[in-house]
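A single chain, nothing else alongside it, follows as structure tokens in the form predicted on its own.
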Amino acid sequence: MSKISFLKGDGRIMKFKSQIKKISALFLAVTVLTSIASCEGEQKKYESELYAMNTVINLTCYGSDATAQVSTELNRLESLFSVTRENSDIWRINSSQGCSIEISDETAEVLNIAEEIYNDTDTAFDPSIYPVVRLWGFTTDSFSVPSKADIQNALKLVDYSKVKIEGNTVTSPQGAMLDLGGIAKGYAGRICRDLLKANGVDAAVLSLGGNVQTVGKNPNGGKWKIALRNPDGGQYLCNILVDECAVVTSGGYERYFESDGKRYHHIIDPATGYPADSEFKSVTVIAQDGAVADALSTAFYIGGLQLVKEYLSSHSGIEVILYTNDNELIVSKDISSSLEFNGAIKEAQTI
């Protein structure tokens, strides 16, 4: 049995006794377990660890090593999507002061996917939340609790419906600012999936800070086994058996700081400007498109169970695993038969 662990950010003590994840994990969102003993003699295994898009990235390939190509592609995408890197597409949009900006095909595609999720989740996923996120210090590691007045002023700039995307031209209102942190890693996983296949990789697992993308079939001939960690620690919530797909988990335990004994996490509710008061400890979304899974995991964490039910009723190909504040597991019906329970959780409700 070969065990591949994937990190979701890093943990270190910051001011206000904060804990932020970028390099070594305090909590692992997922672990991918592969049984490949019978195949290692036939397919060579390549493992590498990279750093891009502000997170640790783990790549395991079978059949061919495409580490260099993946590293180059991730850094190229970061140069387009970064909110802090000068002259990135997002940086130029945020500095445009209301002027139209020409952007790359990739940035335009991500912004259009974001617009679709924004509309379909009743604005729970809003990439224009950056003016508020910046107040809390989550993009600069200068953490502080903003005043109510500052939050209300920043919220006046948050409205993704006012961002106009026409082909490769983007026009946003003066003062509006975008942040693709809730969708870019999922998109990068999908792009790297296609890149790996084009470079002769028969099977692979790519983890971008916890956004897991499986590629091809597990080398043992079965499905990939993904173990979801319990946000409270201890045993896994469950194992999921999947084919090629994206698996993305969001939760308030992933990145936060503490001030005056209160914890403030990084998932900001665009309706209030404060960390989302979620019904869930964690939300996992399984989908073919990593960008969609990434954005939906954030939207569902913010919007709650009713939003999840409404979305699933009108969209196919999306599966969810929801871990509630009451320590219950709620899963979509089609994924329920692909779960294994061997930890603290023995069963799940279905929706």
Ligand code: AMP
Contents of the next structure:
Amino acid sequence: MSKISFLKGDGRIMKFKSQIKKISALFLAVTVLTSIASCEGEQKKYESELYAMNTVINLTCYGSDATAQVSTELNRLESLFSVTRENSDIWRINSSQGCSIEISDETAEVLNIAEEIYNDTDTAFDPSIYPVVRLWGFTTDSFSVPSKADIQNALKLVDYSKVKIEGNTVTSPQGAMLDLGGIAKGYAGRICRDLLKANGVDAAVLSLGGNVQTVGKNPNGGKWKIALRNPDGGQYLCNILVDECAVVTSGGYERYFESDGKRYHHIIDPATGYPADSEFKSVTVIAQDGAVADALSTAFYIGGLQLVKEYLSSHSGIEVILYTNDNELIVSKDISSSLEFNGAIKEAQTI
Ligand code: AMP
Ligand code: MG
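Target state, the form predicted in complex with the ligand; input state, the form predicted on its own:
To see the whole picture, the full complex is given below, headed by that same chain.
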């Protein structure tokens, strides 16, 4: 009898999430959990904690507050992208049985960015991976190690090149199913950045389950300081000093289960149908577009250093911080001078 236990990097968040599920069963669509206003220097600072897109979200606005608008927007995006919510764009595509489906501008935009990253990462990022992700139980939290035959069968449905996006119409092969879990939070960060600015918030930091989007300039006059979590726990790996950008991290430590003493995480290698056997404990990508940063961090985790080097040689404006299985940091040249080492790691190798 195999033993399955669910584990996650942060047990507190799991407990918290189950509490939220109970709360939201009572009060549908209540997502603002806490909201605090304080003063920092000249600027009033508004801090809030929300729950949306299956994750805890922290928002800090300076000068004025737009928590309510961000909360509404995140709920709206979730209702488009969710794989489980009936009548979301993705749910309708996944139930389409080969028929063409009309989707929102936002879903079309995400699917187009996903296509670009799919093509540019040697298909490591493939949002049509859902039949395999579902087989492992990552959607429903009912985890199990599938049989090789089941994985092979599910893999036959995985091929994003067969999903046709023409304007707002998507046509996918019978049985194909999409999952935007590897790109949606980064995209949402970028949309919220623009929404915050449109609502008069010139400086803010939004963290969607660890995917960080900074907005404008830090009101203290310096850069924003983002601490990189150590996948093994304990001290942060390092701080990154940045202006407005997205800082997105992927790693097997973020979501996994154990069966018979072996760990299985949620980032699936489309070449095998198994959790990626990565060279890295975590991959952080810094870019202007949160959707691109999010999709790339997932792809680089799968494709390893060779894919990172290939990608960087033909694209600009993308920075990486790779934490290897040997506990070493490898970083792209232009970000190296923006790192602060006062934690577990003392130096980084540059590529
Ligand atoms: P992230 O945490 O951004 O690396 O995304 C991981 C999530 O993306 C998983 O929980 C799945 O929902 C989805 N996913 C898993 N493997 C892939 C893949 N190869 N390509 C695209 N999305 C994936
Ligand atoms: Mg991602």
